[in-house]
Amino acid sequence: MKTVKIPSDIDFKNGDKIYLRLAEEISQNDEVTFDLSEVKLNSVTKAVLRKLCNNFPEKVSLPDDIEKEVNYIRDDESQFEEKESVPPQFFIRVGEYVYALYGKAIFFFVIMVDMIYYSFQFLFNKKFVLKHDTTRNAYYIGYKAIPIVFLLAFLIGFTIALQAAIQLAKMGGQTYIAMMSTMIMTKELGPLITAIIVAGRTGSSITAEIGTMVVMEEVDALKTMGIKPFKFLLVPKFWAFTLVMPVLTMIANIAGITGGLIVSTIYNIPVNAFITQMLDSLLMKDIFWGTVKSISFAWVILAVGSFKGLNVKGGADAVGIATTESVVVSIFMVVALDAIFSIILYT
């Protein structure tokens, strides 16, 4: 190993000069080190003595503090780095996340006003919107669903019913299966399963109709033809569901209460006594509110089926994709807006 001397008078006028001489010396050993000891570490010092590391990584070394210098390291840089790198990064991404939220957000709250304007805009100018596509609509949306929802209202409503009667008939209280039943379908279950019912099975061939459309380019199309696609895509379905909900829970309280009857038949309570009780429980603020969390429940899985379907990016997995997420986050809304509607009506 062969130790180079620096010179110690390297300035601007003769450092590219004594650089040259350096590197050609280095050049022609294997390894090399530098005898510092008269040598100022001034700019032009360091600049030269950084460009040989650079130049001859594999033949020259420093010591690790003049290393530093050279190079202008200071000791708690590489720490300072390490601590600070990671909580903005962090907060970029929660931004980020925030920040998109917060566009879909205004997003779900256009298509909302925007369907309730245009739909009764639609009262008074019938334009961009099919004949009969309501009537077509309220067909699958209500009439094609009030037997997956009679069977799962009574199913539940009797499930409900047979736990309830088996605890009460050890305090002798059978005689109150009609007045549960009656209470527990009208204010909740009732507007509840409908609802749930609807978002899986209508929310999400909504979301699918939407979305593939979107994937092929129809609702630009409708928008190059002038035609709000608004209007023409969710004025039928509003008013389908705004008519059809009301009825489809109904439905679902009458086959929860028919099963809460089957299970006091059981425990030997005459059906006279069950309907005399049914009807002296039955109120008609809770079948108003009942009709009002039901078309509620009805507009959010239209807005969330078709915010879902507007947003499709991509191809047919998109659309899938969006399916999913539509059932998922309208049964959240739905669930959330019944709390709600409870936090307010009964507390």
Given for the second form:
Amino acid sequence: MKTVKIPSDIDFKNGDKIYLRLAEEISQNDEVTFDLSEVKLNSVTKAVLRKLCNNFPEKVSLPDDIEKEVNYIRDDESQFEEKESVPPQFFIRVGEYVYALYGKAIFFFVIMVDMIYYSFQFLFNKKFVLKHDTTRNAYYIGYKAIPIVFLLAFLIGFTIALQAAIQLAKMGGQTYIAMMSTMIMTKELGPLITAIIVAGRTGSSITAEIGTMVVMEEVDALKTMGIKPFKFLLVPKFWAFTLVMPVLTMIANIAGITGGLIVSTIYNIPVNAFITQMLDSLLMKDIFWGTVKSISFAWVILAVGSFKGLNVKGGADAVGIATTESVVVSIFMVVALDAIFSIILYT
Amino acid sequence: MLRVENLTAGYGEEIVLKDVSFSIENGERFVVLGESGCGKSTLMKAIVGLVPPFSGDIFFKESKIVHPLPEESDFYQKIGILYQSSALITSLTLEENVMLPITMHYPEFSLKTAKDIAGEKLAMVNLYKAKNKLPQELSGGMKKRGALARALVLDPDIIFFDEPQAGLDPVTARELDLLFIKLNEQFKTTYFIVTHELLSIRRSAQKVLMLADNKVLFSGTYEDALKSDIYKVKRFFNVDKYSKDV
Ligand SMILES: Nc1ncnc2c1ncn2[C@@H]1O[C@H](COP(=O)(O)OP(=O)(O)O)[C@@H](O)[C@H]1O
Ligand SMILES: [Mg+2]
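Having seen the form predicted on its own, could you now give me the structure of the form predicted in complex with the partner chain?
All chains and molecules follow, beginning with the one already shown.
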């Protein structure tokens, strides 16, 4: 019969070590009693005693009065009992994932169709949309984005032209910088750069705005005031986007080509030669498809942004998560859509 | 005025309310009470269609309401709702918020008259001076009053209140209650009030409906509720006397 003394100074710093020491002492003996004369029943001591009793149930026991303090009754466990979860089979998991994705895709499609439907219906029926809301949105989505769009497109246009010029110069082809800059900006980079900037800037803010309105019951309130939240929230943004995106894209094109112009002056190409060549390579077809692309990117960004916003459930943290997802998904969809356009148009 | 029969509602597959029936008379202040999480807000949302009911019938002024209703439905112009979070549109001033139902439903209506009506409603809730403020510049009690002005603007037949006193100090809560009662007596608008504030129930309740365990536990006048022999009802009105000590 061995007596194990429980020290009086068990705390958060030494609790684990003392437990190990006591456990070892107990496991080396067949029969054990505790010396609890100096024990102080703080949280750690109680936890250590519980652990010892659980791990050596046949060797140790506590006097009734201490036992009562040490063990706690887990209140109404049935209520919190976790559902027994068997890890689902691989195919079931894949199936569930695909099914969830399918549900989301349907909902996204509905939003897209509703958005376009209500936006065109708005042209004949001005109900449920605030006056000046389109202008206000165009101001924030478009006008406010001009500096950053210009700057980024200029820098990217400049960098790409510079890299290209270095290679072209090796073959004596530096005179083609104008053509390359013009084509790459109008066909690809102009619409793409603009869409990525707008997705990061405006797509996120749309999700945050609508998500917060959902959390604050404002969307519910609109509905029960008999106002279609969809029309009220999305139509002004739709028209603002549709009008503003081609303009921003045009600005990006100009900025990018200006970057090319700077590079070609470095390579001693006269400005008017650059401009002549630029005008030659500027095709109506490219400008037209660039505009089509930029508008479809705009619709995707708006649809993703509002889809994520309307789907917010919970509180402020849910809005944050939705905002992040919105940017990631809309940039992905923009790039994917751009690839599809390229395949259709240029192969 | 409003009659609900065997309403069952919930979220997804979870049933929150089962077979709830009651009816509200014209001009009455009808209070729904019960412990937190018993489904009071769900009942209100089921009636107005924010949580479409699973089954049961809703009759509003003797005509049947089948959810989901389109937003254009007349029903939504005959009800006003005061949400727990006030739900004023953050990008609009108080006056624009109050005018919103008019400008949205009657785009041809003169803006000047709409402003005048909004001003009248704001004056009723003593907020005329704050009409050009944005919601975030208002205190909790002011937001509630602003939302009430908005709920009143189309002269609804019934107003739903979801815990109007939540988050307010007792003095402000009392002023708000007295304002509600004054307007109710003045316009004979029917009130559907969700609350668990005893003081507020005592001040405003005429009829009460108590929910517990997904069901209606008590339904009747406030006086009868006070005399009820049902344990949970007695406990609700006299918590200290009937509750087990922890
Ligand atoms: N959006 C929701 N989704 C799922 N369950 C919900 C939702 N809202 C409320 N519930 C559940 O419904 C029950 C009743 O909630 P609620 O009607 O808000 O209660 P009360 O308003 O009486 O406090 C609660 O158990 C709550 O967990
Ligand atoms: Mg509630």
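The term rigid core refers to the maximal set of C-alpha atoms that superpose within 1.5 Å between the two forms. Please read these numbers as outputs of a predicted model, since none were measured by experiment. Positions refer to the first chain, counted from 1.
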| item | value |
| --- | --- |
| After fitting the core, V329 CA displacement of 2 Å or more between these two forms | no |
| Did A339 shift 2 Å or more between these two forms, C-alpha, core superposed | no |
